[in-house]
Amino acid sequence: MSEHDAGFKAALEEAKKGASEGGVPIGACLVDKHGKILGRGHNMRVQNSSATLHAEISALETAGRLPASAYEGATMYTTLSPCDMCTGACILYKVSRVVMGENNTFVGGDAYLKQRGVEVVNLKNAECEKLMRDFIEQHPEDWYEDIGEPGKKH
């Protein structure tokens, strides 16, 4: 697993869409054990006012409806630690690793995704916490919303 993978590049990819749309910067791509890009989405939570649409959610709708067969196996690339939420719904769908650009500046529920025998790989981007600390610098409001911490400014 490494930053040249195409679900890390579309995750990244992703990210930086959100950010261009004023959203939290944030990107996912589901893979099969293929290979074959399933899904891909980002944080879309400011941009529609939606209380659920992390990146890893979108990336699953943006999947679709798929059999339980089509996630053995399957990789979640993320820009970012997945929160408790994006934690469950991985876990729910049996996805076999979680690989993440960075925890440095959120650390979401990579214990769990391991107690539950998720791999989880960290590959310590330097862009996607770049990304996250501008953004938590300029827009602590959205971001803290984003992770369930009302009335945190920065």
Given for the second form:
2 protein chains.
Amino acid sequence: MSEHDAGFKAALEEAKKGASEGGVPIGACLVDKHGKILGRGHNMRVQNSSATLHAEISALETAGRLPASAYEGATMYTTLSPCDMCTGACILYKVSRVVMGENNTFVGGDAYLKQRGVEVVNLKNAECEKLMRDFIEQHPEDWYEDIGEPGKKH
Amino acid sequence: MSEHDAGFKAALEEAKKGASEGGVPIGACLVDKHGKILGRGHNMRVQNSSATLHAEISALETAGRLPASAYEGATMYTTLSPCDMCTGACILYKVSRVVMGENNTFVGGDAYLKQRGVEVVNLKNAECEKLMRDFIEQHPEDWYEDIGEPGKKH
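Mind sharing the form predicted in complex with another copy of the chain? What's above is the form predicted alone.
Now the full complex is given, and it begins with the chain already shown.
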């Protein structure tokens, strides 16, 4: 698992697309065990006034209805450590691996994913982290709303 | 918390609406600490070919963008024990209580919700259970897809 994976590149592209739209700059991409991209997407809180279309949920939604077997051995690439909802979504569909860009700006369900048998890889990618730091600096209210936290400043 | 709560009645109405549409018959309703319904919805896997619009996600999505404070003291009514994704969504937004219709046909994140500090109430409602038993009997493939399980028969 590396920054050169097509899945990670797609997730980062999605995050940048989100940033260019003025949204929360988090992207995700679901890749099956054969390396085929099943779905990709980015956080749509700002763009669609959505409380649930986080990046990973968007990727799963874009992938559409699939039998359980389609997720066997699959990897969810995401530019940021997944929140509790997205962690739960990966567990529900028994995704085998979660590869995150970073978890310095937010730590979600990393430990719980491991506890539930999901492999977790942190690429510690500086570009992902900068996207988040810039967004949190400029739009703290959108960010804290997205993670269900009171409007604290950092 | 009882079957007479407006939130539970709305969740059950949603489940029946889902059933009448040929969908997975699970409904949910998010109610704030003052008793106001913030959002309601039902599972849309069959109707929208959606992998993520479970009942609780639909209710949160219908409620729309809200600050963290809006969920304080809120109750998520759902006709069935919430799956890992919906469990995570309730934890993300720090919903105070999850009231489920039943958990005889499926046990989701009941224990994890409690572990994360969410109050859990099971109404053991026969109507909710019958809706699920009938659906699983008639459409096992849709049901097992919805919970990410291989297509076993029960």
